[in-house]
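One chain comes next, on its own, written as structure tokens: the form predicted on its own.
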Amino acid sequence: MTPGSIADAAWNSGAFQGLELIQDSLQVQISHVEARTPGEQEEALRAYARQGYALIFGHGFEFQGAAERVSAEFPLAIFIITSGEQLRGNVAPMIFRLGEATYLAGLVAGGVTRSNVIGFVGGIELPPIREAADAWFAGARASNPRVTTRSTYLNTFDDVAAGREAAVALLRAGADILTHNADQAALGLFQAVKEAPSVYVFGANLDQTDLAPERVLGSAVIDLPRAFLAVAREVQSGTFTPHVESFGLASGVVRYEPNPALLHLLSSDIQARVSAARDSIIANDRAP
């Protein structure tokens, strides 16, 4: 289940991603539906446990709550809620670092940024989002301290001339990057910087270099389908159990990646920073 639609070229196409890799790897039969608001989640969770199928992911923060009342009714079946806040039973969250990512990102951001203002859109200010901006913002303070951030929330993940207008809005303040977490809204916000000049963009969740290539600075990407089919492939042996599954850069389904094409934007100061703050957080994270 997602909560917005496949064709975000963002959060939701790269789960529906994962489960066409489930389909081909596993040979298993799928199915999708959206459900956006809360009742409508709560029912199709129910109904998936009801018609048999043995793994249910919730895509979204949001989900977890109704997994957890349906779950009680369901033993049998598993529930992969991704940014999810908790184990509980049967019910397990796939959490993914993305901050690890942003905050490459804001040091590249920091780093290009002439006017000094950097701006970020976001869909719904749900926690996982919320941080992943905080990362973007830290990086970029970190990279060069005269940056001020700012940043607004739309209350929807669908509306795309709401993130046009945010976009706009921010671009009128001042800001010469922007980032996002909207989802197909952030469609609007890519038109936005396209028809702004000397503007530039990160992408979010999937590698959106190809909304904008001539724009986009580099992606914050979470490599949903390998971290599907992983979980699935446990499911499918019989060894799944649930647990708290956290992803960050060291595991590689969390990942910067720079448009190859606007590395000459970046002085060697910046790339050097880039890669050593890289390093540094895959070290940590192996750390015993």
The other form holds:
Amino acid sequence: MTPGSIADAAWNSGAFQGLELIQDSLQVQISHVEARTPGEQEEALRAYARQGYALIFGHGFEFQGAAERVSAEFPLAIFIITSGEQLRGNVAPMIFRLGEATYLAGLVAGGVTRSNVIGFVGGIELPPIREAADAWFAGARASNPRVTTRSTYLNTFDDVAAGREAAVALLRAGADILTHNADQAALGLFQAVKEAPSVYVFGANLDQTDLAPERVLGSAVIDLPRAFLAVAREVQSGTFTPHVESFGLASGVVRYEPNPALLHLLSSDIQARVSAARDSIIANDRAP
Amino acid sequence: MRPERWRALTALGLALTAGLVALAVSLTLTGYDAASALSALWLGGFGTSEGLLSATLPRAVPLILIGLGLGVAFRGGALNIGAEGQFYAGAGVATWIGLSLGGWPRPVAVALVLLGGAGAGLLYGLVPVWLRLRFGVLEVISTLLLNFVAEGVISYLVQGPLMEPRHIYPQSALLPLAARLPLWTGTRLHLGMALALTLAVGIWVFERRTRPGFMLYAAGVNPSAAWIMGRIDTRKVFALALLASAGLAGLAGGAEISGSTYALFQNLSPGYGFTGIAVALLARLHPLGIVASGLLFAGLEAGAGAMQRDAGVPAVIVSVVEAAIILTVLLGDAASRRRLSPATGI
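Switch from the form predicted on its own, shown above, to the form predicted in complex with its partner chain and output its structure.
Shown next: the complete complex, the earlier chain at its head.
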């Protein structure tokens, strides 16, 4: 279940790819539905559980409350809530520490900016989104102390025109590097970037290089298919026990994917700092 | 039943069939299995107890309540396009009241929540009434614009004063058990349905059997005749009709909070206030017909979800098809009405 369109080239389409990967790898029946309002979300959760689906992904924190209510009645189903907040019976959260990747993107942003102004466009101000934006800003300040940061929240993940307007406003305010976490609304941001000269952008959630190959410096990626397939394998083999699943750089599920065509814009110093930071984040995670 | 009503129902049936055939053809042309999609539509809307009790009927409650109100408003000549905003006004105030009634006895708490919702909707409806009667601002415009105001205020509330206590997510805390409408165990169907049905019968009796009900009808059909010949204060009828519809939309918001979601969200409504207009028009404003058309639209939307889940028809095609069915049905209805009674519009 996704809270928005799977044509967003980001959060929701990644989830759908995960579903398709599960179907292809495990030869199981899959189903997807877009459920936007709280009522529709609970309705869809119930319908899937009633039909006997063994594993149900609610793709976003929005599904947490409804899943807790529905799960009490359907103890055999397993509910995975991406960006969920707590483990409750057979409802398990799957958390992505996207900030580890956006920090690396921030190091790059600090190195590439000329105006020393960078801007972020978010969908709704939710904790995982704010954390990823803060990490991006922190990365940029680490590589360039003179950077000033600006951020805008759209209060929607769907409004492409609003995403475009917010991007244009940030560019007018002097920003020359943008990033986002606004799913479908961000498609407007990429449009705005393509129309402005010498402005660069980062992708979020999926590798979004293809949206603007000459402008995307890199993407902070969540490999949703890989994470989904891992859980589905466990459920299929019966070894799954509900637990909090948290993925960072060390897991390989969260990654920073640079756009090879634009690597020449980065000084060797910045490139070295990015790989050093990546290694140290991974080492910290692996340390007991 | 009168013969013209039979003909109207036949026209409706034909239009619905035509809509479904158009759906089947367009699904086949776009490469989907029409048979399995239509079977999913039926099973998800009406054909299974899960679909009927947990999807269609819960969706029908707000549609019927809003439709009933708009039926009264349109009959009285008030073109209220603002049910969506009035629904949100009711939902916001109902949440605020419900959150503070933790220790109260359940019947009292639920009644206060619902009355609070209705009262809030009604107060919100006062704005367009005042603008119209004092300044002549058309209610079509004012109610439409007030929808955006209400949605903005709700968005502020769930990120401000009504935000859940940990201040993480843009939604309110959950209502205490005392403030929740009783559920039919094992389903999502709540007691709001009984309320909607009772109100439908009540409004039907009011319109058919009482003097004010007749005045409402007369004022709506021909305001100047009602004013000159019948000494009916059409301004008052206009105001009361609009307020009644705003109150019912607010009640729908309260019932949705108290019976279905238990918390306030900024995307609470999938457009109930707008679908409610189609619900009222399709039933030709007849209160009992509104119950039927509310169930029909709710079933279509619930079935559309099932089509997506069980037949893989993407959400976009589902909503296009839904709109096509609504248009076909309304078109058939309008055509039959013109043939029968050219003089009266709605």
